[in-house]
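Next up is one chain by itself, shown in C-alpha cells, the form predicted alone.
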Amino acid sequence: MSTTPESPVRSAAHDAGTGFGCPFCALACDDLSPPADNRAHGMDCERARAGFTLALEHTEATPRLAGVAATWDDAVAAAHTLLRNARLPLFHGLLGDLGDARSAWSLAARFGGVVDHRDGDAMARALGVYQDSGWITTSLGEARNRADLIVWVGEPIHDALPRLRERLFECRQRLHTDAAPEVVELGARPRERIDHVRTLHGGRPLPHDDPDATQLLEQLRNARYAVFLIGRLADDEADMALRTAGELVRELNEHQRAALLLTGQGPGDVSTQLCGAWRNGFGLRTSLARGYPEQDIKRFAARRLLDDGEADLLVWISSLDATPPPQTRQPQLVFGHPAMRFDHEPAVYLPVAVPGVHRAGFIHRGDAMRLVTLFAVTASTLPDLAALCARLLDDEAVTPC
C-alpha cells in the first residue's frame, strides 16, 4: 500500500520564492527555507530542524500486530476490527494536520466515538471561558504589528514555540511602528498579580500595598495596544488565571485597546478544533456514539475516559510527533509517526506519511487566522491517514484477518 506525492511541490515552490511552512510547532512559520538534499541540518529553528530531520530518516516502516510485523492488508483488517467490536472508541493524541483531523472525525462519526486532542485539558480551560463570558483576541500578525506592550501570562514557552520571540518581540518590520514591543513577564502564578491590577483599574483598594501590579497598571494604561500573550499556566490556577486577564482585557478596551492572544499548545490542536467545528458545531471533547454529536468538556475527557474505563479502545493519531501513546488498559490502535517506537508495544500499529516532508497537507497556525500550506520534500511509500480511512469506512474493501 503507498501514496506519492501529489507532485514535485518543494522544488515549484523554491522556484516560485513563496515560503516554505513547518507543521513542527503552533507557530507554523512559513518563511523557512527547504530541506537540501534531504537534510535539515541548516535550519535556524531547533524545533524545526528535529522535525525535518526524524521524518527524513525514517522514510519507510512496516505495520505490525502486537510487536509482530504484519502485511497491511491484515493490519487494517485488524483495525477495522478492532473499531468495530469497540463500544466507544476515544480518538486521542490528533498530532496532525488537517487531512488528519477529517479523517479523524470521519472515524469517530463512523464507529461512534470521542474526539480529545493530547492538549486537550488546557485547550478545554480555554473553551470553557469563552463558552462562559467570551473574549477579546488577537491574531500573531496584529500583534506583531500594533502591540506597544505585551504581557506574558504564564511561563515562556520558548521550548514549544522557539521562534515566538523573534517573530513577535524582536522583529524589524512592524507596518504601524519602528520600535519593539515593552515585555512585562508574569511569570509562572501571574493570577494574583492580574487580580490586583484589575482592583486598582476599578478604584478599589488592595488589602495590601503590591507595587508591581501599581506598575502595571501604569504601562497598561499608558500603552496604545495592550496584548496579554497566554503561556503556560500551573493547573491550580490556570482557569481563574485565564478568567481575570479576559476580563481585565474587556474592561481595558473601555477606554483603549488590548487583547488576548492564544498561540495553540501544539501541532494539530487547532485544526482539530477547527475542523470538529465545521462538521458538527462543536470542536474537541465531543461524543458522536449516539449518532449526533454531543459536546461536553469535562465529562468526554480523555483522561477521565480511559481512567474510569469508560473508552474501551485507544485509536493514537499522531504523524508530526513521535511520542507514543500513553499507557493504559484499553487495547490501543495507532496511526503513527514511522519513527515512533513503544515501551508496549499496541495491538495494531499502522505508520504513516508525515505531513510536510513525505506528502503535501495544510495546517492552522495557533492563532487560528491562517492556514498554512505544507509541501511534500522527499518521496515515501508511507499512506497517509485518509488513504487508510477510506479503506476503513469501506466494509467491502476490508479483508478479514
Given for the second form:
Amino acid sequence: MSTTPESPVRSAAHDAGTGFGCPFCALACDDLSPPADNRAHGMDCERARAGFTLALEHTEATPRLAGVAATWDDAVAAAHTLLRNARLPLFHGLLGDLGDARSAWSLAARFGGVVDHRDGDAMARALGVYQDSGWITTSLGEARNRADLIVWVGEPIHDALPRLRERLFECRQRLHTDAAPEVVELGARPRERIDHVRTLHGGRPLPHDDPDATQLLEQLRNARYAVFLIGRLADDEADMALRTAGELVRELNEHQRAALLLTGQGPGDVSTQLCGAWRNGFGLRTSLARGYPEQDIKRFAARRLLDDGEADLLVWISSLDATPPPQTRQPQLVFGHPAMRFDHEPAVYLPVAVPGVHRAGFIHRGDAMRLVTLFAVTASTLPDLAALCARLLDDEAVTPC
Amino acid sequence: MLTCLRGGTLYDPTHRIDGEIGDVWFRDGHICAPPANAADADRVIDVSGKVVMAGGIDIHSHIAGGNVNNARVLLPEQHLAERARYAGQPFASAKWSAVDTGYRYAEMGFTTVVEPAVLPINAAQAHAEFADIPIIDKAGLAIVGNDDFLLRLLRDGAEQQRVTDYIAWLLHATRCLGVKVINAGGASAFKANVRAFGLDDEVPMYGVSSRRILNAVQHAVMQMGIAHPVHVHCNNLGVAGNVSTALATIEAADGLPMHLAHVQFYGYGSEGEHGFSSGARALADAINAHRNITVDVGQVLFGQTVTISGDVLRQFDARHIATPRKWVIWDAEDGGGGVVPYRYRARNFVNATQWAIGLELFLLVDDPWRVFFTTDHPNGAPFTAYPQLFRLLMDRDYRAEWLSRINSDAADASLLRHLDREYGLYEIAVMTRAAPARLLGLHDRGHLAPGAVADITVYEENADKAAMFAHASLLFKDGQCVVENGRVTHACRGRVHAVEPDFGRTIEKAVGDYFDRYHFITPSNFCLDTGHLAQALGTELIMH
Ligand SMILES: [Zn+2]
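Next block: the form predicted together with its partner chain, after the form predicted alone:
All chains and molecules follow, beginning with the one already shown.
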C-alpha cells in the first residue's frame, strides 16, 4: 500500500512553448509566454502571473486531518468516512477545471449529494433567464472579429478579465475591418437605460426624456454587429437587466445583427455547468440524492442548504483558487489548492494538483465555446483530484480508519 | 475467452447471408473462425430461434457537442426523471444525459453512433461528451464551409490542393472521421445579416457561392482519400418547394460521391391549397438514378422534440414555430447554430405530410445500401423512437393504421397508401449495419465475418417489430456482454474513431499565421492532441 498517491504528472511541460492554456480567468488565454525556470515573471497578465506563481511555489503539500498532518491513506479514508456518513453532502466551490467538475459530479452521484458552484447565484440567475426564453449569443472570437459596437451591460470587469480590453476592444486585426469597435459602458445599473432603448425601438413613448437612450438606439441601429457584453450587475437588478438586454437583442435581430456575449462568473463555472448538463441532463443545483437527478435552482442553492442545515457536509473543491471555504456549522472536506491556508482547519484537507500548472486538463472559456487545453508546466507530487476521486469511489481501495 | 453463439438466424448482408441458421464465434473482442474442436468454447450461448446481426450503426445522430448540451439545458421539462431506472449506476437514470445516450442505444442493439455536426472550435467539448457516453463507439464529422480561412482560399482562387490540405489539417485538429457541410456559406452570410441563402447565392465579403464551397469541399474529401464522402446538409432546409434545391445539389455532385443528410427535410413541394406537398417521388427518382448519392432520411415521428442545428439561418427562421416558445441562436468561430423546440402533430397537415414524405422516401428509394435509417435525432424525432420507425418500415398494416389517424388531407395526398413495400430483416441489416459500415469506411464492423469486432446483437423474433427492435435480447460490445433482455448489465467505455489523412505541411504555416491574426486561440491549442485527450478525458482514439 502506498503512503503517497501516485503522481500523475511528471514534468510534461508543453514543448512548443505556446498554446498552453491559462486557467485563471474566463478568457482562458493560451498565448502567454510560458513560465521559465518555474517562474512566471514574463507573463503579460496580472492574474496569470499571480496564479502561476502561487502554484509554481507550491508543488507539494501534505494532507491534514483537523490541522494535523496525516498520511494520504489516512486522509483518503477519513474523507471516505465523511462522505459515506453524510446524509446530504454539498459539493461546492468548484473553482477548478473540467476534470475537477467531472470528479465532483461523480462523487455527488456516488454519495448522493448536491452540486453548486461558488458563483451559483449569478449562474442560476442566467440559467433562469435562459430556461424561460432562450437567447441570442456570440462568442469571444466572433465579438473580437465582427463587433463594431460593444455595449457593456454592467460594470466593466477588468479585474476579473485583465486582458479583455487588449484582446477584444483594442484589437485591430479583424476579419473584415481594421477599425476597433466603439465601446459604450452602461455601468452597474443599466436596466432602465436598456428598457428605454427597447421602448424607443418599439416606437413607444418614454415616461421621461432620456437622450442617452436615444443616442444608444441610434448607435445600435447603425451597427452592423452589436454585442451586449454582460458585466457585473447589481444584485437587485441583474435578472431584469439580463432579461431586458436579451429581449432587446431579439428585437434588433428582426432587422439586423446583434448578440449577447456572456463571459461567465469565474474559474470553473462554465465547466461545472456544462459538464453537469451532459452528465445529469440539467447542470448545477441538481441533487442526486434520490438516485436520479432533480434540479431546483432555489432549493438546492448552497447558501440555503448550509444555512438550513439540510446539507450536513461541505465538500469544497478548489484547485485553482487558494482562498479557503466560508465558515460553516457543517464539517468540511476540502480538496484544495496546495497553498490553501485556513483560519479554521477543516476536518479533512486534501491538497490537489492545480490544473494547467501541475497537471494537464481542459477548461471552458467563459463564452462556453471552447474547451481550452491545459498542460502541466512543472513537475509536482500533488495528486489529481480525479485520482483521489477514483479511490473514493472504490470502497475496496480505501482502508478504514 | 472463446464464445459460440449457437444456432442463430443470421443476417449479414456484407457476406450475403440472409436468414441462414448458423453459429457465430468470437474470441475476446473479435469474431473468429470456428475452432477445429467445438469443445474449445469457453462459453456456448444458445440463440436458436433468435435473430443475430452485427451491432447497429447510426450515421447521423446529434449526441454530443455544444448545441446538444444547450438544448438539454434549455428544456429541463423535456427530460425530468422520476425514478432510478438503473439503481446504483451513476447517471444512468438521468434522461437525455451522456450515460443515458449510451444505455438507450445499447438497449436497442446499436454499438456505433456518428455525431454529424462537430464545429471545429467546439471539438474538444464534443470529445469530452463522447468520453462520458458509455458502451457505444462514437465518431464526429467536422463542419466546414463557413470557415473564414476556407472562404478566403476560395475568394483568392487558391488551388484545390490547398483547400484539401486545409481540410485534412482540420480533421487532424478536431479528431473527426469525416467532413460535414451545413448550408455552405449560410452561417457566414447570416453574420452579415443575410436571411435566405440558396445554392447559387454568394457569401457577402467573399463573392463565393454556396455551390462553389460545396464543390471544393467535395473534391477535397475525395482527394484526401478518406472513406466517408462529404456529408451534406443542403440549403433551404424545411422550406416549401425545396425539393428543387435537393435535386440541384444532386446534379451539382456531378457524378461524384456525396451523402445528403436528412433528405426528408428537403422533400417538399409547394403544391396544393396549403402550398406544401410531397416531393418524395421526384427526389427518390433522382436518388435512384444517381448511384453516386447516398442519403439518410431524417424521419419525422409525432411528439415533442427539439430541433438542433448548425444551420443558424434556418433555425433563426424557425423561431416563430418554437414550441414551447423559447429558442436559442448562437454565432461562433466559423459557424453557429440554434435550438428550437418543436412538437410534430399528427393532425397538423404539414407535420403529417413531413411524416409521410420520410416514409415515402424509405419506400421509394430502391437500394437499401444507399438510404439510411435516421430521424436526424432529435430533429425529426428522438432516437429512442426508432422501434416505431422499424415497425413502420416493416409492417404496412401498421402504416395503414397510422394513415387513418393523421391529418386526412395529408393522408389523402400521400403516396403511402399505394406503397406496399415492407422492409425485411435482411434489408434492415443492410440499412443499419452493412451499409453504414461501408459508407463510413469502418470495415471492422457491420458484419459477422472473422476479423470483425465482436459487436453483435441478438434480437428475439416478434411479429411486433417495434417490440423486437426496442430491446436487444443480447448485445455484445467488443465481445463483452453488455445487454441482456433489453437491460444494460455492464457498461464498458466506447472508443472514438477518426481519420488522419496526409497533408502538405506548408498549410500549417498559413493556418498558424491566420490564427495569430484573427483567432482567440492559438493553433497549437486548437489542435487536439491524442495523448492529451487520453490523459484528460480517457479517450481511446482509433485512427482509420
Ligand atoms: Zn442532423
